[in-house]
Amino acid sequence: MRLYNTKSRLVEEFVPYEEGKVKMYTCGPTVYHFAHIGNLRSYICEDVLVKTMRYAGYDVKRVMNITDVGHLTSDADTGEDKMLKGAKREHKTVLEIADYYTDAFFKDFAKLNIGMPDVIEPATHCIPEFINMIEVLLEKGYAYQAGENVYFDTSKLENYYVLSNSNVNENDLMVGVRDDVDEDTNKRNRSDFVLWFTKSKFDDQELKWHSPWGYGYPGWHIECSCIGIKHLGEHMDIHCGGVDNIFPHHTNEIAQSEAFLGHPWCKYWFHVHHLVDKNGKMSKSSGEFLTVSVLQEKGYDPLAYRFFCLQSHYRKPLEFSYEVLKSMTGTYEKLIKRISQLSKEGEVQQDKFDEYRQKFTEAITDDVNTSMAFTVLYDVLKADMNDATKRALVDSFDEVLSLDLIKRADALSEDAGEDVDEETEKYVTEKIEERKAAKKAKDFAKADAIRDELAARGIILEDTREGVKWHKA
């Protein structure tokens, strides 16, 4: 396995801390709103990394946090808490917002065939761990109190910018400065960042806890360090996230974790580049707020979006447009149709299977080269081997790609000659119309519930540009 390591800026041979095992951490969502498709590109690529590792024979333990407190509207510790902002927007409590959008986030995971992490830990479950780490950092002299808050002292480190390789500039110096903290805090360095807040202009902050430094709440960066160490121990193999996490979030994680532990913490840093459109990086605050549900409303299959993401390397920006997604949808459907034409008869030719599985493994383990992996897939479909072997290889490759290739191909084959009884057809047609009315009324929860109800009865809906199509699972 070869991986690009952000820390070394090199593609390196992957060597885990413990032979055969991979301890991996993924920065999870701040659950104050739906995840947009740019966020989800990162999770798709991280999912392929996990499945690649397992395909290559590693025992992977993946941990993900849920940020339900502490993440402010600026990554540089400025502005309002995102969770509080979401609660105000929807006139709900912070915990109600967290529960709702956590559930929505993992529904998107299911739609995109993203595997669930082995451990999922909300930040609010780990307040004792945060307090303990801060106490140790204070004892060691890496942290200090000022203006009633607790800060990490970046001047204590030989190379604070070890991950980002930034030169100190005015923007970097603003990290840790909050517009709700008075400037008379006597902070030692303007680059210092907050570990614990007890002085804030947001008196309506719902989530606060008692600590040795007063009644308050943790900073954002502390949670990933503590949750990672809690579930993976003192040595982590791979830390994942989007490129926007490199600075300041992951930079601050390294600073506080290694100061706390007293030794190197994580060797490999895996970062996924932005999804962009013609106007630049896609985000919740710029342009159309695109979610998986919005794509479905426009007639696009979530797995066609996954297919689109896997056509490009994770370290390259990927430009989104509906025109490109439409083209990729057509390509995905043609691939399914081609696979559906493979006969199930015959015995697998083991030598051919082993040969092409090795080729696929070599492609996907070369820094998660999904585009080259697809080249191997298409080579299989053109190769001189029987259909049973081709089907077995496609099914094997899909352990990593997770595009439901065989499942959908078989459903397509069955649909071609399947007779549906009149009662079933009437029931499904009524439910489709009911779902259509719910979507028109923007009652997306009801629309999703109808889809789930049909799925439970073995009826799968597919939203296409030509309308809703359905088939039996």
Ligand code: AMP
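For clarity, a rigid core is taken as the largest C-alpha set superposing within 1.5 Å between two forms. Remember, predicted model here, so these are calculated numbers, not experimental data. Residue numbers count along the first chain shown, from 1. First, how it differs from the form predicted in complex with the named molecule.
- After superposing the rigid core, the Cα of Ala438 is displaced by 2 Å or more between these two forms.
- In a rigid-core overlay of the protein, Met64 has its C-alpha displaced by under 2 Å between these two forms.
- After superposition on the rigid core, the Cα atom of Val50 is displaced by less than 2 Å between these two forms.
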The other form holds:
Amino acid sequence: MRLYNTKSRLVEEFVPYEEGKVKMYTCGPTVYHFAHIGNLRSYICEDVLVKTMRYAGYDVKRVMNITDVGHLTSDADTGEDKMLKGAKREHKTVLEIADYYTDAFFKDFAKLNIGMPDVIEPATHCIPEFINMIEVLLEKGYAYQAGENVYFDTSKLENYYVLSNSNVNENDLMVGVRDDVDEDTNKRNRSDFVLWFTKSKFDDQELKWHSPWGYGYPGWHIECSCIGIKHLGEHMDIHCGGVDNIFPHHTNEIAQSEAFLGHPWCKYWFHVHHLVDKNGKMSKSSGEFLTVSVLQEKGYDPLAYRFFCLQSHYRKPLEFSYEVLKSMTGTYEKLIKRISQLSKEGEVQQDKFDEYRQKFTEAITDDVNTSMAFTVLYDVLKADMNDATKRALVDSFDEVLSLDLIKRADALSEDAGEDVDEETEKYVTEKIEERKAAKKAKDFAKADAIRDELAARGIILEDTREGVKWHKA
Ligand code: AMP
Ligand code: ZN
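Output the structure of the form predicted in complex with the named molecule; the preceding block shows the form predicted on its own.
Now the full complex is given, and it begins with the chain already shown.
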């Protein structure tokens, strides 16, 4: 497996800490609103990554958090807790909206055939673990109390900007040196971040817990470090998220985790580029965004959206428009139709199966090259092999693509079968035989006339290697 690593900025050969095993962490949603189709692009790409690794034989354990506390409206630790904002908007409690939107999030997963992570952990379930990690960071001198909050001291690290490689002048990190710093002046350095909020500006913050530093709640970044270490141990192979998570979220996760553990933590950083529309990045906070339910209301199939996402590489921004989705829906349906015409008869040709499975694996394990993987799929449909082998390969590739290709194709041929009454069936079969005889007698004009006669009645003939097939137009 070859994978681009944000940390090295290179496509690297993937070598996990433990042979054959992959420990993977995914930043979960902040459940104050529905996930938009941009968030879901990230989760679709991460799903393909997990399935690719399993297809290649790795034993993968995947952990995801649910952010139900601590994510403020500004990444600079200022503003309001997003959960509280959502609760106010809907006149509900934070826990009510957390439950509601977590449930909605996983319903979208089901619609998009995204596999469930092996472990799902809401941040509010791990408060004692967060407190323990912060205590260790304080003991080791990586954290300090100021005002009434606890902060991580980024100046204690040799290389804080390990992911973003930002060339920041040390003076710029000092609070007060720059005039335009409008942040919390209790911080020693501008890039320091909150581990535990005690001096809450929001008296109405519903979620508060006792801690050695007083009543309060955790910062956003600590939850992912802690939940990752809790379920995957001291070494993690892959950490995933959208590119907006690189800074400050993942940068801060590395700072805390490595300071806490005293050794390197996560090897590979996998970041999905954004879904954009003509107005730019789709974001929840803007309030104007598209959800899977909206696509469905407009008559689009969620799996056509998944198909659309898989046509481009995860490391490129993807521009959404209804025109493109419509055209992708047509391409997806055409593909299913083509698969539905494959006969189920015959034995799988094992040598061909192995050859093309290998080609598909090579494509998809090359930094999750989904468009190359589709090229292999279309090559299979054109290749010199029997239908049973083609069906078996499509079914196999769909373990990674998860587009219900065989299921949909079978449903389509059943539907087609149901629509056809016995009389039509008899008539078409006779005409096909008649045409065959005409062709044999080299009476091509007659053969063409029969084809046209059928077409006029909405019956399309296709000459395939397995014989003549037909379907309704
Ligand atoms: P959030 O619920 O805001 O914490 O985001 C959930 C995931 O979606 C994170 O991995 C984000 O990086 C990712 N994300 C946010 N906006 C987009 C977007 N427009 N396109 C792709 N991924 C996104
Ligand atoms: Zn996270």
